[in-house]
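There is one chain below, alone, in structure tokens, taken in the form predicted on its own.
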Amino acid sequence: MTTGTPTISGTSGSATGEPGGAAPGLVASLRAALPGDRVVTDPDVLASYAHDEAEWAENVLPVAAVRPRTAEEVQAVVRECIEHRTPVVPRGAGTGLSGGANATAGCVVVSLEAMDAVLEVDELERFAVVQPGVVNDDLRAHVAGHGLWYPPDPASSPWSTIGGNVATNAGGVCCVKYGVTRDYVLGLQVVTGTGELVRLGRRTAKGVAGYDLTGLMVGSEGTLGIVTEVTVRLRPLRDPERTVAGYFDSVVSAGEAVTAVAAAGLTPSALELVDRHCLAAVDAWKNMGLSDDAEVVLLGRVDTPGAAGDAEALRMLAAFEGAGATWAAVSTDAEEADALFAARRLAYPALERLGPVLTEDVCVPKAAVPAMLARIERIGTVHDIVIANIAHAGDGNLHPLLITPPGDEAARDRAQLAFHEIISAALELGGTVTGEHGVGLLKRDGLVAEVSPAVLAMHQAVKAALDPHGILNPGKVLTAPRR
């Protein structure tokens, strides 16, 4: 992670005392309000709380990091920060890729990692109540013991937390069929920007009383409230999936197969694209032997039970072949199929070993996937940047990964130009600047380009109403309103 010269405008702070112009006495007040081990000011420890995984997004050392264990402790932090007019930056596991958890000048980082309990599982109503620090995969394993399943599964699921997933409305491999985090959040407990501890949402299967404040909080990246508890909807465990793999000569032909799958009326439980750059990086790291035969691999899955599922797998195979796959098959080896999907999840950390990686997550209509992939290739060529491609291709959510050699400042500049051109291309094709990583710091200009001035003003009005003191993760998502 690069923490040197920032490329996004902002302010900076010092690592000593109470940096960034923080109100005098804040740290002492926090220590008086909380148990003794909750407040951290050691600069070496603070450095680990200063940023998420977004490459080149500005960050500084916070004044302090607080590691609360209860909602009431989070509330106490927010109230002290209101009193001292100090920014509060909430943080989960720090796996974000947009700078949404990055510390800003004079702020207190609230790390929710210690609030990691599964509080309740209701098998009859099919929901679970969890604290925000529960790791996604840990929740899925826990509810599986009750015969239930939590579908949202971002590639970071072994490490990312439910609170962080809520903050960015995370998706994942199976969201093409089963939806994203917002579709599974029934209720929240939240500390508001005025220091109140409130409950939003419901536990019932239906409910339309009042505005959907729960849905508003999901994806708000900690700018409207700090989530201290989440009630998530669950589904019954699925039948085993069938995997269809196809090899293609180019990302464009693989994109055409994605369109063909949709045109065939199929809703796969997963449809993932992984190119040669990603496979080679995984092989170099894990020696899985996956990069010998294809420029691009398309991985599809169906989970419809019985003969209907068998038929869907064959229709997907026909779509792959009709789009020009050089090889395609329905896998009969579950271990081999799982290895391919494991490689998909390992692609990002594998590529990070090669140098700084600037990560996109634009999303376009499925019909535009081939054109968008072609645009990405051209942008990489024009700017002389290696762009690896992984994608939740089934719903048009593409993750071009811009790779630069360590220490190559010229390549870094070219990569940032390419980054913004990819955003522009996605918007031209009817897409959005972010499918699941969030706006954070890196895509604030993209949000301004995507929405109209009137809609941007609505966003700013909501922010002002729910965070009247302007302390909740300031500078993230929205640029300052024009005066």
Given for the second form:
Number of protein chains: 2
Amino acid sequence: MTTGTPTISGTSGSATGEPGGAAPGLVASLRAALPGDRVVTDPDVLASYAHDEAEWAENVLPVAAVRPRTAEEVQAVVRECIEHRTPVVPRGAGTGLSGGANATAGCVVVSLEAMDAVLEVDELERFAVVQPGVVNDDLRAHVAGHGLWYPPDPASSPWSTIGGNVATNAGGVCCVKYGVTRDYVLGLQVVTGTGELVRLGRRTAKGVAGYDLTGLMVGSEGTLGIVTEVTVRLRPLRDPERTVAGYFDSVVSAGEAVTAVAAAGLTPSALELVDRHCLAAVDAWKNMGLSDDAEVVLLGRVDTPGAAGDAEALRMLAAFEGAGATWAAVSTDAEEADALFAARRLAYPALERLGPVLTEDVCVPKAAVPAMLARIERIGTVHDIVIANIAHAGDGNLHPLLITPPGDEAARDRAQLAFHEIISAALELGGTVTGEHGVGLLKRDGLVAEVSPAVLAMHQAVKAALDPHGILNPGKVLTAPRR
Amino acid sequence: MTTGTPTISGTSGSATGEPGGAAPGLVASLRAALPGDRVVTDPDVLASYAHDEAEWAENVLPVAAVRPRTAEEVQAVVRECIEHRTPVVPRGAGTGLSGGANATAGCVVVSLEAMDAVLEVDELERFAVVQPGVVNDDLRAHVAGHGLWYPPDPASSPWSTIGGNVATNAGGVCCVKYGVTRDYVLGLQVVTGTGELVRLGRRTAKGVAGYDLTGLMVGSEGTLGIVTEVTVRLRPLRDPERTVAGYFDSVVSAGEAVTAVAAAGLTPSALELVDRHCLAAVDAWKNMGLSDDAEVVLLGRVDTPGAAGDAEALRMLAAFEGAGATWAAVSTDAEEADALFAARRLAYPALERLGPVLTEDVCVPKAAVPAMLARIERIGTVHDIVIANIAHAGDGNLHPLLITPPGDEAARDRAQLAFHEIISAALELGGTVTGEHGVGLLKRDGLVAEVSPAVLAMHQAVKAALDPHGILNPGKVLTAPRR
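Following the display of the form predicted on its own, present the structure of the form predicted in complex with a further copy of the same chain.
Zooming out: every chain and molecule, the one shown earlier first.
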């Protein structure tokens, strides 16, 4: 699922054994500080560490990649990078969509994938302690064995790691009812910008001792610290969900159904939108026969137990029908319902088969969902770009997917324009430039557009305070200050 | 309900019109910058702004108190304080229990009580925009008129303000299921340490544009900014709760019932503990006849709708009985249940009638509740101090109340020792020194004991970054650095 071609920075792999752009002596110091197999400089391997899945975000080959197995090894890397004034770029599975894990000139990439142990599950207190490389779905499966549930469920959950989820404050399908990654992070072990290994947060249900540095780290995309352990809050496993499916003849009328669900006072456990471009791409790949019946599908779920949940499902159905669904039903067939949600999950890889996909991630107020979907449609028409839509519609988090034919440079330029116009439209409608993917490289201008200069200055001040040497993923989230 | 006698700092109210300790020209500048009635220097009035309800926390008379009516007036005060290098101490209703709002030498107190408007309620997006001086219960009543609910419910809710709740990240009875203030703050308007008026956060359900400065402000006790507007997330009004009451013959067996409720996989909407000292004090005041039957009362609530909720209430009852309740029942009488919860709310003022009350606020893992309650009992015996207990027991947040006879200095010294031993015991059991009251003045040593020097240095770095002039409530949370 990787995309883009890394640009090789400088003269990679020179005869001295120091890749181009590396601080003198850095690689030798890393090798001396760590067990033999941890440090990688083979350009072919480095290429796999050069970028995440953000289409068209700039990237270069790192000068080295390190695959630590302990927090102390991560600390050793950071200390060497401080010593050599070298940028350090942490990464998990590389499924990010904003370029947050992309390698920058002269950097060392730290891949945390090998630190993948679930260290502890406490059933009574309902938390788990995990290393950052644990895959989201693996954590979910592990704690289910204890009768517990880790809610945050990004579409990348079969591959993405908890460390990456923490770095981006990942969302997902169930956020509309259960919140995002930050809501489930009780404590962290972090290597700081001064090379200290510290514990933040707590294991108790409540606590107000000091500033919320734990919450500050979550979503900071590796620019304020490198997470080496995560204590996640868990919930009891929940009852089975009911699924309400609705077909609509336009994205705008589907958007009106989303608003109607909110206006009915419902809190669905999922409310996803998938349009015909996505359905057709999934059909073309998996032959599921989804795209014949609907222009847009809305998939709602309700997990309130018992008769109260049944009543909520019927109220959601009424909201769909009132907004003009061409067909809607409470699914009585779990397999059929799961197939619809599987199509939603497959939409992104199915579209990627058709050409490079530039993924948007705006989030608007629920009332603005129909207007925003209409704006996206118009932007696609004006710039002659195919824009597919999947959305965590229930919380107004839209993922317009801009698709260009492979190798079509003119289409790519038009897509870039459309991308920026979508961001502007979201801000005009009271939204944010990124709902769950993060700022990374792609949304740095968007962040500047969204917040005031004084707030940007607060960001820079916090960054300088916690990363005084400027080595933690510099140039991500915030443009690196000139030196 | 105020306690303690403010110590007058320097030569208050001198003939020059400048109270002692004031920076030269400060009061005149404040008067010039603000409408006439905003600035107070009358010592009798200033005395009411000198401290919150933290027993024995140091305080002095401020040099002035300012009662602004707009965010711009707050900004004007902060700018004057920057200009005159004068500490500025924000306060709401002054119901804090850690001294966070206490006046310090030469400071200006900013009382935000007059900024008490609910500016907006959005039923569809489920948020309200309020000024910081809105009283918690008033907000709750206001949004109930829109079918919505603001969950955080500190015992001070009839008096305390949302701004104060935000400053301390206040908890309450329903936190055990619904979380704390931070979980309900979507956005803030803040006057920063550089005198800027900024907006942080968002109005959308999700958003990851930049660092979580909103969450960082919540619980920072006025040391990183002064909150001038709050956007709070709301929930739909919930169904009526069922109450499960249990009587126990010791705090330890009641603590075991708390652990049993968690072990049963239940998530109560309240789980409160009230001991006989509190019951007797309420009886002595209100003659409710509560203390005849029980040494300790445990009050559980369940708000899951329908038959599922009924089943949960019965499982809670079984947990109480299994832990050795001498009597337990699901209340079928709403009035009786409300009376029990009223007694819990009245416990603190009832005890204050008996003498100065030093309030503890430790939070321990749920499994450690019985052990912690036993430790508290022993500490009370060893130091010959009456220690009453009320507790948000379901999340391990205990409030041992140390009661000393009025004017008994020796008892007061013993209580101070007991206070510190309780903190140490909580840390030994994996807990935190403050669950919901904040660090203020009273828990600064506790914070130092709880976090590592490197984490304390991170706090200092963040403080210096966002309050570069050191004027925002200096000496609270963190000991002020020497100049």
